[in-house]
Structure formats: C-alpha cells, structure tokens
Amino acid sequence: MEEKIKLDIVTPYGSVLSEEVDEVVAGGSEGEFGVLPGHVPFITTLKIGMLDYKKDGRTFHVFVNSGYAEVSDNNVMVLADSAERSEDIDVERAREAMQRAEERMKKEDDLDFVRAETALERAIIRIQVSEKARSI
C-alpha cells in the first residue's frame, strides 16, 4: 500500500482541510519546503502564501495567511491565521481589497504602510491561488 501524508489545515475559525495526500509544498519563513511520506520531523513558521498539495495525480492550492507547520509521523499540521481553498476564494472581494490597499499606500499622510503592504500581499496571493486553480 502506498504511503500517504495526513494534511490538516486549521484556523481559529475551524478546520479548512483534512485529507490524506501524496505531497505538500508550502512557503516557510526560511523558504519553500516540500514534504513526502517519511519526511523527518520539523516545525516552521509560514509566510503569507500558497500551499500546494498533490492527491491522486492532481494538484490543489490553498491560500495561507501565515502561521505554523509541524511535520511528524507522516502528518502535516498547519495552524494558520486564516486559510482558504482555491475554490472558496472570492476573487472579486480580493481584487477590491487589492485596490483599497494600493490606494492606502499611495497616500502620504498618516499611513500604516506595513499594514497596507500586508493587505496588498494577501489580496494578490488570493488572486494568484484562485487563478492557478482555474488554469488547471
């Protein structure tokens, strides 16, 4: 029997994903990492980005808004601030958020630049995750 990895993605709002998968690829704060069955245990922080997983020859995409990933015993547990499967992303809402963030960044008075930059990054990645899933 082929070995699988148990992937769980959990946010403060509940479980986003719980599946047996073949491979997981995500963006850690120290760089991108991949996990196959039998991977050595580790814990890392996650940056805002895309988590990809393969299951039955297909690749799936999930937006992850930072958090932590723990790999142990063929399990990948992701604890994220928020996460959305590609099919659950509201692209129009993400585009509106991107516009708002860009407008805030253009203003020179009383701007929380880091907050606006982070909002822009989240919006762009949500759009990319959604578009990548649709192109398959």
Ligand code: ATP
Given for the second form:
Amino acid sequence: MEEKIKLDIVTPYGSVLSEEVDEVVAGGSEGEFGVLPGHVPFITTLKIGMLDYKKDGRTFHVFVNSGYAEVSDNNVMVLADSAERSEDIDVERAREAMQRAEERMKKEDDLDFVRAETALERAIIRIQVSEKARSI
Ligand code: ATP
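Based on the form predicted on its own presented above, generate the structure block for the form predicted in complex with the ligand.
Full assembly next; the chain just shown is listed first.
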C-alpha cells in the first residue's frame, strides 16, 4: 500500500483535522516547507498562514494561526492557536474582523497597534484561504 502521512491539527478549541494524507505544505517561520512520506524528523514554528494538504489527487486548504509543527515517523502534528478548514471559514466574520482591526490601527497606541495588525493578518489570510478553495 502507498505510504501516507497522518496529519493532525489541534487547537485549544479542539481537533480541527485528523486525516491520512499524501503531502503537506505549510508556512514555517523560516519559510515554506513540504512533507512527503519518509521525511526526516523536524520541528518548526508556524506563521499565520495557509497549510495545504493533498489527498487522493485533491488539494485542501486550512487556515493556521501560528503555533508549531512536528514531523516524525510519517506524522505531522500541528498545534495552533486557532485553525479552520477552508469550508469552515466564515468570510463575513473575517471581513468584520478586518474592518475592526483597520479602525483600531487608525487610532490606538503602539501596543494595540501590533495586536490590531496581527488580527488584520489573520482576517486577510482567512479570506485568502476561503477564496483559494472556491477558485478551484
Ligand atoms: P474574531 O475577532 O472574529 O473572533 P480572531 O482572529 O480573533 O477573530 P481567533 O482568536 O483566531 O479569532 O479564533 C477564535 C475562535 O474563533 C477559533 O475557534 C477560530 O477557529 C474561530 N474563528 C475566528 N474567526 C473565524 C472565521 N472567520 N471563521 C470561522 N471560525 C473563526
């Protein structure tokens, strides 16, 4: 049988995904990385970004909010602050979060600016992940 990778994505809100997949591509803090069966073990922190995985010839997209990924023995374990599969992203909610963040960035002090900037990044990437899934 063809070798697979067990991909788990877990957040404090619960398990987002637990599947046997063929390939995983994600954005590490040091750059994008891809994992195929038999990959050497490693651990990396993750940026706010998109994780892609391939299964049975199809590509799926997941929004991942920071955290880290551990690769070992054909397992990819992602622990993230939050994460959603593309089809679970509420685009309207992300648009509202984007607007709130933009408003805060216009008026508040430096500390809140950074928080708003991160919230803005989450919202923008959620919208991108959702749009990418719909464009296929
Ligand atoms: P918001 O301001 O809309 O809550 P946020 O970026 O602050 O957005 P997070 O702290 O990343 O939200 O996530 C909190 C919870 O809400 C998590 O369970 C996350 O999966 C979920 N969540 C946040 N935004 C969305 C969205 N646009 N669609 C679906 N689930 C979302």
